[in-house]
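The chain that follows stands alone, in the form predicted on its own, written as structure tokens.
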Amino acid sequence: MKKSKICNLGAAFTLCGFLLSCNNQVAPPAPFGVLPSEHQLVWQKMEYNMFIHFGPNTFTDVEWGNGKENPKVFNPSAVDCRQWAAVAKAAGMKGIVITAKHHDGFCLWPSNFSTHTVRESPWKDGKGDLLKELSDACKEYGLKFGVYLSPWDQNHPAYGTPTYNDIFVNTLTEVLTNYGEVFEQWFDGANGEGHGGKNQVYDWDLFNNTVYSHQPQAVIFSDVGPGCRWVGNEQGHVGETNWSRLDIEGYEPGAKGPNPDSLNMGNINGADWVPAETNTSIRPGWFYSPSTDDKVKSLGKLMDIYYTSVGRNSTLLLNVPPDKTGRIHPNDSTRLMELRRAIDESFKDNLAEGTLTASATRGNSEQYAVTNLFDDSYDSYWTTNDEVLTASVELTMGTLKTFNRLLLQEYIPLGQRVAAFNVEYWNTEKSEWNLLTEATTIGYKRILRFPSVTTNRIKINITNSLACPILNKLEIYNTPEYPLGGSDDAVYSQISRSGWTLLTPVMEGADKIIDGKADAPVTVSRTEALLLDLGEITELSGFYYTPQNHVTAANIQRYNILSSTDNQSWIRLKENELFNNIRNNPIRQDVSFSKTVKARYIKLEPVELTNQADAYAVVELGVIKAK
């Protein structure tokens, strides 16, 4: 279908060129490579949206439920979707994507194909429909409405059988036909039961075709799109090189998806247009937890995420989880308003004014003049003749100006082209050009950061373009710098480790596992357990494991945790348990026991790793003392 579309566009441009030549005008460049659809272009221009994770996990304080939770735990006292929409609108977001059904199978609407829904909860006496409330609120506030439905369902008895795919399609159809227009359908490939659990073979073609049959404009998210793609991490950054093209043939969402580097950077000659969406959370986890009320990301960190997502040819989907009342917590909404003000302040005054010149212009035509970079029309642009693949644009300003940001845009309706460029500034003291910065891709939008420079001339040199370059925007700014305010990881209160001894593994450097410092990981054989001696019998309410913070790391994914008072008789506290979402979001994992236990020894046994390595990584192992 895409190849046919490109051929049609090419034929249209050929005809257009013939007609223009008859009028002594210059034909526009032919489309290059695969192109975005009209709906993908609309989606890309949205730039910044809200993710909402809400469900039983909000009340059980876990990241992934197991489908066995009593639906009666879902009982928010003051759900207000209008508040969510008002916050999103005020934050500058353009749409909201809601977790209509997460991996536990709980449906936020009264589905006819499940018995694990809001209908079985006490919320609104079982007569509520959260999707209706949110879709109505989005309409009221002028926001687009999107839905996340997990194919994985730990509650439905048919999961793991061929019948389930049809049930999931019926579930999809309910959502896609009852709540108005859906701008984005969010899929992940989670099929996490593994290790003896149920295995479901998803029919992705059936799922995608169901979406398009009901919502043809919807952009479908997954590791392989086809509408937009995951960026290979949940920390909030896409690659400095980011192609909107991706090879998806032979891959599927989840464990069989492309490698993280391909997801992060795209493929320069990818056969499909699958632009990046960067998804991350304003808190350490995806669902609300009262323990993270003081761990909302700093303004500086969120600004950094903005630059490493929207500023690198991606959209940003920022998760803001409502609390147990059903409202966005004041700490989160306050930070969002600070972020909105910071973005507005940073890009309020465009300093790019003066005289623009280019080393080459297509047909020397005013239609493609470099001055088009200054107008407000998205569809006007500067470009060169077809054979010109390297070119420069120079801006001469009337006075010296100080700035630290440069914004560029390619005209992506004709394809993504630029593969490398650099920026020079005129050193007025030495009367020479000096290198300011260099980069690879541009795409829909690229924002470059660099130390402040004062000059009256800059030059953008395109040093490698796959076809004649086409730019439609150039802006420069002098923005405030916002300190990051700490690391990505949450800051936890320190527990005294006096008297602790790590009995296994016996190896050099193993003591780093219990030193309380989140630094370099220790690598341990996958057959060896972590055995911790606390020095005295202690009353515990849980434990924590800090993995290596990289999606390609071999971390513990499934585990057994045991306790003992004498290092001889052991109690299994949890068996074959899963660290929730640790592959995609490898942050500290806090696990609560079902009841407090008295123990001197704690043993963590690896059962399954996030990949097939012979060893696993551990940064920290610790315990949570009972209060």
Ligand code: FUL
Given for the second form:
Amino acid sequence: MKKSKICNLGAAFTLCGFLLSCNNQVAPPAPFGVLPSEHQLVWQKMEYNMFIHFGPNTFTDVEWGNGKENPKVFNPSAVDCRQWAAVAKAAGMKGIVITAKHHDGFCLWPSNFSTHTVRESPWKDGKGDLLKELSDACKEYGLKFGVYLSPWDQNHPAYGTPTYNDIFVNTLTEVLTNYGEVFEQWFDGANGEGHGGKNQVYDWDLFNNTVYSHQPQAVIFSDVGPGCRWVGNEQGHVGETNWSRLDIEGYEPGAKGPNPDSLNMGNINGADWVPAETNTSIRPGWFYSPSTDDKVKSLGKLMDIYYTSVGRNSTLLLNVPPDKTGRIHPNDSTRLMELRRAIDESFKDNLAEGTLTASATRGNSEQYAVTNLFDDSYDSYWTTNDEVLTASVELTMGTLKTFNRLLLQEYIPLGQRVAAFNVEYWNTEKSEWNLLTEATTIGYKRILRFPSVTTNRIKINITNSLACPILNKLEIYNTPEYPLGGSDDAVYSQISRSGWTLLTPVMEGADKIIDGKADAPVTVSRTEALLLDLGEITELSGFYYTPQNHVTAANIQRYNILSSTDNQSWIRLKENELFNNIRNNPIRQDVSFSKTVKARYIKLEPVELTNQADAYAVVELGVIKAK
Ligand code: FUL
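Having seen the form predicted on its own, could you give me the form predicted in complex with the named molecule?
Shown next: the complete complex, the earlier chain at its head.
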């Protein structure tokens, strides 16, 4: 329809209740619900960023330090932030967020408000400043720079007193005023978990206001944003249903945050715009460990994570921890390049072409025509009249196409609206429409996966929208499938268990704890230890415990581990130890003993669980034999 015709139809539109602006265009839909800020929109469009965990833990090979580390342990031989930036750029990432200060309190810049910093380390004779090097490298490579700062600080003497909040603000101010623009401020909600020591009441309003006063464009990450939110797990998947709205009133980052389901799926009617950021690591842990050089996630797993994050209306913050030299290990950088190639390969040929029609178009106006789904402008879209909450878009292509992905985008500057839709394809043999797939939310970007189909027609039926739907992109692709590869089961099954017996707990099904299959958890009373008989005296270098893989599970958090050759006299190998970060990242925990031990019996005693339950969950218990 030509623009002139639209003018002639003006009177009819007015009758239909449409507002005409002075140049006789049909007024756009009113915004629905809370909206993204300009900065949140810029951030959302970045899609894929790098997370860097680097600090004393890199050298002590732990996930959580305790703040008592000698700063001299931080001594990378060849830190190369330009290499990190080059890898991120080549990987297709748009920004880098670095752990400027993790829970051990060590500052990667020479802070004036701490004596536990790079200045006290031998690196560059105490004259180095990692934030300077990384922010410079980001500028050079056209990447944005972001900062992770843990309020939980196990080193600072003022921690646990009100003064600490001011000190934290001072450190925050240093990182926000000395290194140029910061696109994301990452606040970790962890607050002394499992340590039973000092507790600090954080002044979150003060922290957030400090960020905005120095870096108004920064998107603040935490369990409750306000810029973007944690997705309730560290394993790379946001909900299939994912609203960018969330109710944050009355919640705080950390243990007082919204429940994991809300974090994972958002709230359909949430009062605040707090979009999801899926953060996960390319390795099992957040910090580099030589023991995980062979455990870098497979290409298939990373591709899957891409679909369960970017493909579900989230950004992806993928952690790539530099090694002890201060460079990204080749196993990680090679995998990232493979991932980049796979993403490019998957999405290089948009097969959607032909004629688009819609069951309804706002004011029958060309301005909102369904053909807008095909153009490259982010701000042009298809929409319907205000009262039309269900609608279909149909694509008829010139030839038969084979494809297995559908990409849709909602125009989120006017709010997130679509709550349910399905996709049908034209079955050319039977001459009928058949269901291809169905889903709930779309949001900024949704990529649906389904088995390959060959057809020349598809139809997207929006069956539930909270306000008139507004879509701005429709694409289809035929992508390779990348097998997930190396499951936990494969790792466990390499360990010989012949002759093993679980002596306690004595209960039906307890054997599953040592069957080498990382499947359903066994529930054990919290007063009971796990006692494993290896059948013969064996030289051991460590043990592993696999908890239930859910953030709300009751897993062992603090433990004792004992060994014996005769099941009578015991050596206490670890006393009151913590499985670091097990609450948020409940994955297999490999623990090395300080020296090898000869033992036939191994006993794992629970001391504290991740929640107040009467029983704990265990998927697997096993030992690591000395080589
Ligand atoms: C968690 C921390 O406890 C982990 O060590 C890691 O930094 C992760 C990204 O956030 O809360």
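Only the largest set of C-alpha atoms that superpose within 1.5 Å between the two forms is called the rigid core. Worth saying up front: this structure is predicted, and the values here are computed from it rather than measured. Positions refer to the first chain, counted from 1.
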Q: Verify the C-alpha shift of N567 between the two forms: is it 2 Å or more after superposing the core?
A: yes
**Q.** C-alpha of T173 off by 2 Å or more between the two forms on rigid core
**A.** no
Q) Aligning on the rigid core, do we see the C-alpha of G250 shift 2 angstroms or more between the two forms? A) no
Q | Rigid-core-superposed Cα shift at T501 between the two forms, Å | A | 4.5
